[in-house]
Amino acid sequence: MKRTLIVGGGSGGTILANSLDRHEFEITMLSSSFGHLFQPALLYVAFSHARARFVRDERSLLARHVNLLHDEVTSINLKNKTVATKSGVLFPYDYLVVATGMHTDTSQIPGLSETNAEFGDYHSSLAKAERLSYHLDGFRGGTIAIGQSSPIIKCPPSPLEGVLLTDQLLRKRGLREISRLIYFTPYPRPYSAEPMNEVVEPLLEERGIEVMTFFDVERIDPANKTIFSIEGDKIEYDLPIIIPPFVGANITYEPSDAVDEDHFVIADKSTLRIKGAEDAFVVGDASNLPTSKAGVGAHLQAKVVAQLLSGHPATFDGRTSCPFDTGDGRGTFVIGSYDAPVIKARPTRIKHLMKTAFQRIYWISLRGTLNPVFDVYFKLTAPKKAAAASD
């Protein structure tokens, strides 16, 4: 039996654990939390008062033969093939898969920790999303400033989803005419990939949402309610919705160059093998791969690693398919890969229904029972190298 250690739960780690043959692998998952959060739901907790069951017991999502242990990993030695935990236990392995995700770090920007603690956000936690929802409920007009404070983000469409859903919420409450919406981004255009920007920019113009590009957040002055950029610009707000910077898990690696300065694991973009290790892999948001950090990527990466561990040829092509709620009952998907540029996909009501439906089938998908359906979907929506448009 191949001793296979999975560090972290989440969608990538869970799908991988459930995909491995119990007759071939002895699977142990180490997780610092037994709660499994459906992270995309935080958007709707904040802006739509969603109150479904978004956190479930990780044990209930795993196959019986997977050994789940509650412990925090502190160090990984890729040379000696061991993992050390906070409780003092040393775990040897034959194969290692890192699926630790990433988390927000408000300490990187002066004033952000205080601001985030007061107003919340929709990327950090369920509690922070609920806090933001509370402040949106109490908003009676003024300026709402929403954007990302760092280029590294979970789900690239999510900042724009936030501002478009904010616009929808204000219109429903009759507050839009007495409110100013400012969207700020470190990129030169509202959406970083130009084909999708051709869809997004007209939506923002139609809804009167102001855009500040090349806005790299330097600091926040909570007392004077002002956000300052490195470029010398500033935004005065009544309600700030600031997506914090993201970093990888605080785990010490040997060798130390297996992670970058933000603690993201450095890996081969096709095989997902961690730098310098033939028997260690990474899946999901924990890596520094040049692709979107989103659940779809974690899903596809987990399937690739499962194939490689089983001795079958497989490569990850950087495929992404991020759902994008445009805040008007429509939606679209941001689709691309390493070799195919993001395609221009117009919003439709059917695509919005597809996104909302996934909230219901997510838990089932972790078991692998819907793999044939997903295989067909990914095949039908596969981007082409010279693709310019899609419906």
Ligand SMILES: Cc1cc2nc3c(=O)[nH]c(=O)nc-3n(C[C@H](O)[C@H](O)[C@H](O)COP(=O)(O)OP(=O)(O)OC[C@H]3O[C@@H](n4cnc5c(N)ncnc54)[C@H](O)[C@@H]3O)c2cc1C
Given for the second form:
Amino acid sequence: MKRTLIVGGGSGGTILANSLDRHEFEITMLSSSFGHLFQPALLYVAFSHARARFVRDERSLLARHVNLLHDEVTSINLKNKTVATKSGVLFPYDYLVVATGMHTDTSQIPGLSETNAEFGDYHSSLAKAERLSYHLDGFRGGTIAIGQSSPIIKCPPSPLEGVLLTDQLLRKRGLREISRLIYFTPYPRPYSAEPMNEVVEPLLEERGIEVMTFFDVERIDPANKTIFSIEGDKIEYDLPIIIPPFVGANITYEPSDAVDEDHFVIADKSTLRIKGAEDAFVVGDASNLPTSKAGVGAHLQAKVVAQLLSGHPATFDGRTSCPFDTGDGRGTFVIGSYDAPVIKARPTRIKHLMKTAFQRIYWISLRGTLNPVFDVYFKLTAPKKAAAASD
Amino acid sequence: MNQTSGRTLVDSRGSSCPGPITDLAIAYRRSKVGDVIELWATDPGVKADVNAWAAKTGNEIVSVDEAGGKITVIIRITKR
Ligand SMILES: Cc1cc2nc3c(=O)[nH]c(=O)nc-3n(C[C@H](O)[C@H](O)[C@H](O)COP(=O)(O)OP(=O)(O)OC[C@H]3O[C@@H](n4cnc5c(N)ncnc54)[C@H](O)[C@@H]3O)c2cc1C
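Now that the form predicted on its own has been shown, please provide the structure of the form predicted together with the ligand.
Starting with the chain above, the whole complex follows.
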């Protein structure tokens, strides 16, 4: 039996644990939380009062043979092949898979912690999303400034989804005429990838949403309700919706160069092997791979690692397929891969329905039983590769 | 990202979404005046983006080279 340790019980870790053959692997999952949150729901908790069972017990999502332990991993020694936890236990492993995701860190930006504690956000937790929802309810007109405060983000379309859903909400409540909606972004255009931007920019214009590009948040002055950028601009707000910066889990690695400055695990972008390790892999948001941080990626990467651990050749091609709610019952998908640029995909009602349907099948998809359906979907929607470039 | 005494190498090859401009924005956030950023990319859109970025931020593009599909941009941080 191969002793396999999975650190993190979110989307990636759960799919991986359920994909490994119980006759071949002795699987232990160490996770700091037992409540598994369906994170995309935070958008709807904040902007449309969604209230459903968005958190489930991780135990109920795992195959029975997976040994689930509630503990926080504090250090990983890739040389000795051991993992240490907060409760003082040392776990040796044959194979390790890191699936610790990433979390928001408001301390990186002066003034953000106070602002976030007061107004909440829709990327950190259910409680924070409810806090934001409360402030949106109380909004009676004025300026709403919304955007991401640093370049790394969970689900790249989510800042734009937030601004489009805010616009929809204000129209519904008859407040749009007396409100300014300002979208700020560190990128040169509203959506970083040009083909998708060609879809998004006209939408924002049509809805009277002001855009401030190259706006990388440097600090916030809560007393004067102002956001300042590194590039020298500022925005005055009545209601700030600021997506905090993200960092990887606070785990010490040996060797220490297995993670970057923000604690993202450095790995081979195709085999997902952690730098300098033969038997350790990373899946999902925890890595520094040049692809979107999204559940779809975590899912596809978990499948690749499951194949590799079972001795079958497999590589990850950087494929993304992020659902993008553009408001008013329409949606689209951001589709691309390492060597296929993002494609231009117009919003439709069908695509929005697909996003809504996914909310229902998410819990089943963690079991891995829907993989054949996803395989067909990914094949049908595969983006065209660009011409290969040499060194 | 690879940093040695004020010179940062940002390898963004094969990254199309969110793309090289994201990596440049991260490197800029971590930089200080006097640093040099060397950005490698394969996405042809990078040239226009870096020009717009330099115009906006007031930083200096030292050179832009293209060979075999690889684009190399050298940037000197003069403003932060
Ligand atoms: C508003 C919003 C909208 C989104 N929309 C979409 C979407 O439409 N489509 C999509 O594909 N994705 C979407 N995502 C992103 C998606 O939710 C994440 O990318 C996905 O959950 C990443 O999975 P993961 O397994 O890498 O990490 P997570 O699911 O975050 O799991 C990480 C796990 O690691 C555990 N952990 C962390 N540190 C430790 C430690 N030290 N020791 C032990 N355990 C630890 C945590 O407790 C957690 O269980 C959205 C996210 C947000 C916030």
